[in-house]
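This document starts with one chain, in the form predicted on its own, laid out as structure tokens.
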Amino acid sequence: MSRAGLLVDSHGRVMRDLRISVTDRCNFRCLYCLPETEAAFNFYRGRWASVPDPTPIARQWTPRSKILSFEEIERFVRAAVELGIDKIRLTGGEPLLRQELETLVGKLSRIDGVQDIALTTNGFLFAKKAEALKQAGLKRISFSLDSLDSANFKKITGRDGLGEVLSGIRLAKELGLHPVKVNAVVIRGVNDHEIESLAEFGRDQGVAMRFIEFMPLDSARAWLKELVVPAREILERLQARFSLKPLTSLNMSETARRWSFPDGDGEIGLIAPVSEPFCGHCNRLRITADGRLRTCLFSVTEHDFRDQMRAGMTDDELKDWLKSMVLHKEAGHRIGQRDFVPPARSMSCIGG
């Protein structure tokens, strides 16, 4: 396919990766996303008096009538794949709260040109749908796991669910989903004391343990740079504990810098959007559960296609529209800069 037939932005980046939020609902209340619990309130207010009360941007979930149907998602994906998209990741909110998710996976896996379908989940409900998702065509999975301590896990997530998440990770491996990735958002004063134990978990379980810098995507607007543990600091601590071998990748758009253990099957990944942005090679697009295109995780503008599709937009018009929107994809975010403006919606609404 020539570049003329691909989704290319004004910076020459070719879009290959589409992240689809299937719901804005979530059964967790994580400190870094929906900090609505008493533990979240005590943490933020107990350390920085200037931090506003953790009142979310919006507490109301999107009505079902405004959520994209599976058929609408399938139609959008077909158009995107014809323009070069080949990797799909389903996100939320918590995607496993969307009923019959395996039906959507099956629809997408049958689209000619889709090479990879992945899922990002908190893992709490994974066991109920695991086999159906695998049979429908799910290839890869990423779990959120911010703590191995049950009390700290509950403080971070607002849910007593560590056992279910750990069981889900084991089940994903048994079913042959590969790779199994485990994501930990590191927040200073919350779970940074667990960095080494989480890395050891990755080594022992043979999974890709990825540490992610805390980003300004929480609904309470409570993010502060002081809470970020830079990837460089994480790496220094891990190198002091483990012998790590750097891994190279031919994929310039890969977000994680990776290392392997010489004495285990697992690996370490560091994702540093705050301290070491990787915008220059970004090849991702996102669509929200209510039918908005986001050309950057930190976009301040969303582009509606749901209403246009429902009003009669043809497939050719959809593809032309998509190419025109991608052309204006942002050069990068400006986290930490004086003129940085956070998105109007939290991560739970945007999709991970």
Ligand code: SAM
Second form
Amino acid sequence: MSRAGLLVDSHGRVMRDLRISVTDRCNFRCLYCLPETEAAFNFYRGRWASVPDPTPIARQWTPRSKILSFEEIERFVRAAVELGIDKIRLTGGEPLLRQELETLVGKLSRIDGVQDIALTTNGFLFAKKAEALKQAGLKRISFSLDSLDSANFKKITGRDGLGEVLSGIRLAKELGLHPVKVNAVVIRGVNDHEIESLAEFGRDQGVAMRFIEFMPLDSARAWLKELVVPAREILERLQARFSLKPLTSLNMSETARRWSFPDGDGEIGLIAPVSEPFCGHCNRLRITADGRLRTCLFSVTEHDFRDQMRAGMTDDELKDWLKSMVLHKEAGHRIGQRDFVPPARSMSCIGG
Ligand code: SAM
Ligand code: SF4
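Would you mind giving the form predicted together with S-adenosylmethionine, to go alongside the form predicted on its own above?
Following is the full complex, with the preceding chain placed first.
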């Protein structure tokens, strides 16, 4: 496909990866995403004094009529694939809360040109849907798991669900989903004491354990730089324990820097959007459950296509619209800069 037929932005980056949020609802209340539990409140309370103007985002679940139907998502994906997108990731909110998710996976996996369909989930409901999702064409999965201690897991997620998530990870491996990745958001004073045990878990289970820096995308706007554990610090701690070896990647747009263990199958990934931004190679687009295009995780502007589709926009018009939106993709985020403005919606609405 010539560059003219691709989604190229004004910085020369070509879009390949589409993340689709299928719902903004969630059955967890992670303190870095939807901090609405008493434990989350208690954790942030002492720290809020140092935040000039904590303005929690008022949250309401989006009504069903405003959520994209599977047919609308499929139509959008077909257009995007014709313009060079080949990787799809379903996310949320919690994507497993969307009824019949396997039907959507089936529809998308039948689109010519879709090379890869992945799912990001908190894993709590995975067992119920695992077989059906695999049958429908799901290839890869990422679980979120921030603690191996059930009390800490509950403090972080607001849900007593560690056992379910661990079973989900085992089941995904048994079913042959590959790779199985496990994401942990590391927060100072919350789960940074578990970094080594989470890495050991990855090694023992033979899964890719990925540590993610805490980003200012929580619904309480309670993020503080002091709560971020920089990837470099995580790496130093892991090196002291495991003598990791760097893995080289040919994929410049990969978000994680990857490491292998001298023994064991697992892998470590470090994702450092705050301390070492990787925007220069970003090839990702996102669509929200209510039909808006986001050209950056930190976009402050969202572009509606749901209403345009419902008003009769043709496929060619949709593709032209998409190309013109991508042209204006942001150069990068501005976390840590004086003029940084957080997005109006939290990670649970944007789709991680
Ligand atoms: N509910 C699913 C889950 O938790 O995996 C999918 C949606 S969640 C928004 C996607 C990813 O975003 C998860 O791995 C989660 O840990 C991550 N995430 C959410 N809020 C974050 C934040 N403030 N900083 C960094 N990562 C965050
Ligand atoms: Fe946690 Fe994911 Fe739900 Fe956010 S969307 S509260 S990260 S489970």
